[in-house]
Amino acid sequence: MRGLMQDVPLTLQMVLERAGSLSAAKTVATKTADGVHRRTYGEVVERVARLAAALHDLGVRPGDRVATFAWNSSRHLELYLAVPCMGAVLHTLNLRLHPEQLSYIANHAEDRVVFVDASVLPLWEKIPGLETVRTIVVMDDTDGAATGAPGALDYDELLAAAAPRFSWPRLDERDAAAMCYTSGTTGHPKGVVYSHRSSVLHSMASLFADFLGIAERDVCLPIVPQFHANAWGTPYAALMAGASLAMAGRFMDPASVSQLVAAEGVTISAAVPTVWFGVLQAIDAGQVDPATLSTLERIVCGGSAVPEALMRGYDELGIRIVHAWGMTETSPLGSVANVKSTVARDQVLRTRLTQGIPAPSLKVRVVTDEGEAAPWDGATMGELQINGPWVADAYYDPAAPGGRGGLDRFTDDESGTRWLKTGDVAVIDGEGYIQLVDRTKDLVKSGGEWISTLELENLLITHPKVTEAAVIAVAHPKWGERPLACVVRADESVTKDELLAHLGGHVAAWQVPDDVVFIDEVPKTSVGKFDKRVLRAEFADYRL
């Protein structure tokens, strides 16, 4: 027997009706160089199916890929919603990827047209060999400080010619919305495709009061890129919740950030650590007013481990931190630690320290070495799986097979059941809180035992001497392999062997690395987490 109810698409249309019939008066207010810019979503639907005219005048038709080189805007907010409504594929290309690694992208996914910011088009015109793109589209966010690209349009004239509605076509839920390609450190990136329907259940979790509560009365501040996996499915989840937006454009410094917060009564930010350490240094410094920060309540934090001192630190202003986890691969949110009442008092911050526990309709499981399903007992180790509706299947490669390559990154167990493999190292506890080891080519293991880097790298990162850190393992002629720490230094007169003791009183004597090297920056990825690979070419003669 069946169900009798109405078979309804999960489509991102239900975010763009919506938006525009029960929440038009809520806004999307952008910072420019001249001020902070404000549309309402009444407007913003307007132009999107103006946008929308003019791509398919352009020739844009569904299945084709529109790409975007742009910051956070509403601009921006207008290309998420027009282009994979019309049934075209949405492709966020990351700026801050080298222009090889852009050309390789945009040819691969075969973009035809590309949207760029006019602060940008610099980086654009060095991007070599681009084999697919027809159509250049520039998005004045200078306030007329920088010319066009050569033969490119203009985007607000391309809106102002176009007709004013479009005939929305049917869409298959299942049909592709938008791709992103994973910043790996290794190989070329892999292309992420995102469905209509993983979409929107993605955007519903969002709201779920116990995951990231995104609602009505709030404001929404994704400071993480929209060229960042989709800044974490941020804006549909506001779009979807009537929850007015604030766009950080290219201006994220903390006087910036802070300055935003109290213009637009900001309660609710996601970003990378960094950008939030940057303002409580800030702050620390005399540089920002807390009070800027009044109407703050939480920031979702991911891409890299909250760290104990930027956790404690917010919580002496009265702003929660709520630590997630994700991937491109995951649309990205995974996992979201929030606490649950069964946790014990005494535990309630070492559980908001954990990657969390999985979103509602997501499973986990930690694989060991053998190949065994490891219990949640938090401390058996292995490799981090994921199974979900918003999780991807295969990664995007038009010479596969249907377009399905990279299978082996995925496994199906003996029920059927999908799996991504995350290559995090993890365990699970018996609440079903997930804690990230490390990942997996970042493990030490030295004398047949395993030491976790991401570990010291938070010790370390709790001195108060010390800005940042990240820990490598170096060859070893006895152990195999040892950790090395490259520290950047907060104060010159801090010593290896103040660091080492420090460590010390925290892990087991063997599990301290051997040296300390002080550094002047720890090297970053496109989307600002550390980049190990660099560091461990860097000191690959080094020895112990």
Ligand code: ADP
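Could you switch over to the form predicted in complex with the ligand, since the one displayed so far is the form predicted on its own?
Below: the lone chain, stripped of partners and molecules.
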């Protein structure tokens, strides 16, 4: 017997419609050089219609990729709505990547139109070899200080000239809404393609009291960039809940963040630990008045593990850090460390420091090296695998059948359940809390962004005075991790500065290792692979 309920497609048009009809008076505030600029959701919804009409006039059709190269802002929010709701695909480019990486990603995704913040036009102009981009639209986030690019359109002029209405097409909930590239452990970055359905379900889950609990009365400040896994989905979740939004623009220093919290009455923020670590340090140094944070109730923190000192520091200010785990491939929220009522009282802090329990509708398991599903005993380690309606099923590969590539990162069990292999090593305890203990992905995570060790090693080895090079992650109090290059010299005269300058020519400045140590040889496993565990243990206490 079939259910007899309406089969309404779950699309982001629901989010747009609801924001316009039920939350028109709520606001999105954007920090600018001069202060804070505010727009109501009512205004945003009208501008979204104009933007869709303008995009249509520019020749954008369903399925076309429209990219952004921008900070968090109300204009970026308008793009989050207009592009998917007209059936096109929003592709957020990561400003922090090297021009060559960006060129690969934009060409691979076949971006047609790109919206660029004026403040990052100089970065955009450095990107070589763009093959598919035919229109550039500049968004002036500099209060008129920046000059536009030759041949580029101006965002606000485009909207002013466009029709204020758009006839939204009927969409299939399984159609692509947005895409985001994530660092591959080997080879090129990989494209994750979110569907309307996955985006709506992920937003709904973010409203659950036992997940992020985003509610109508909240003012939400995503400091996690909109180019990083859709700002963890918080813009859509806030719009769906009817919560106001505060966007930091390019101003993410502790003073600006705390001023924005005070000006907008922010109640919930989302960011990697590095950002709020900086604010805590500024408070301790007397540079930020903790009273400016008086409305802030909770901070969703993830992307890398939350240190206990950070959680305790904010506990003392009466602000709850909510630890979350996720990946670009999981939209990104996978688990949140809210404390269940069955957890023993003396285990509360320990539990809050775990990576949490999976959201309703997601399933996790830990698979041991022997290929067995590990018991939830808090001790048996293995790779964390995840399944659910907002978990990737494949990576985007236009050359593969159906565009579905990267299938080696997935596995199907005997019941037909598809699991994403996360590359994180974890244990799960009896209450279902995930605790990450290591990761198999050979990457460094610095301030929430990935650095490819393989890329650095390949570059180092091209230096004529280098025989072998291994790059490892070393713990860092502010950034979580930083790269350390371990180099075997071919020529004793080579210097650290020479090698770092060599890398600086190929990767973004923040991806260059903090230091170089010269070693006699790179330790190897029995099959001759670099044994980075040995190096990591050797340099565990290395101070950068």
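In this text, the rigid core denotes the largest set of C-alpha atoms whose superposition between the two forms falls within 1.5 Å. Residue numbers count along the first chain shown, from 1. Note that the structure is predicted; figures quoted are calculated from it, not measured.
* Asked: Using the core for the fit, does the CA position of E498 change by 2 Å or more between these two forms?
  -> After core superposition, the C-alpha of E498 moves 2 Å or more between these two forms.
* Asked: When the two forms are laid on each other by their rigid core, does L55 show a Cα shift of 2 Å or more between these two forms?
  -> No.
* Asked: Once you line up the core, how about V517: does its CA shift reach 2 Å between these two forms?
  -> Yes; V517 is a residue whose C-alpha shifts (by 2 Å or more) between these two forms when the cores are overlaid.
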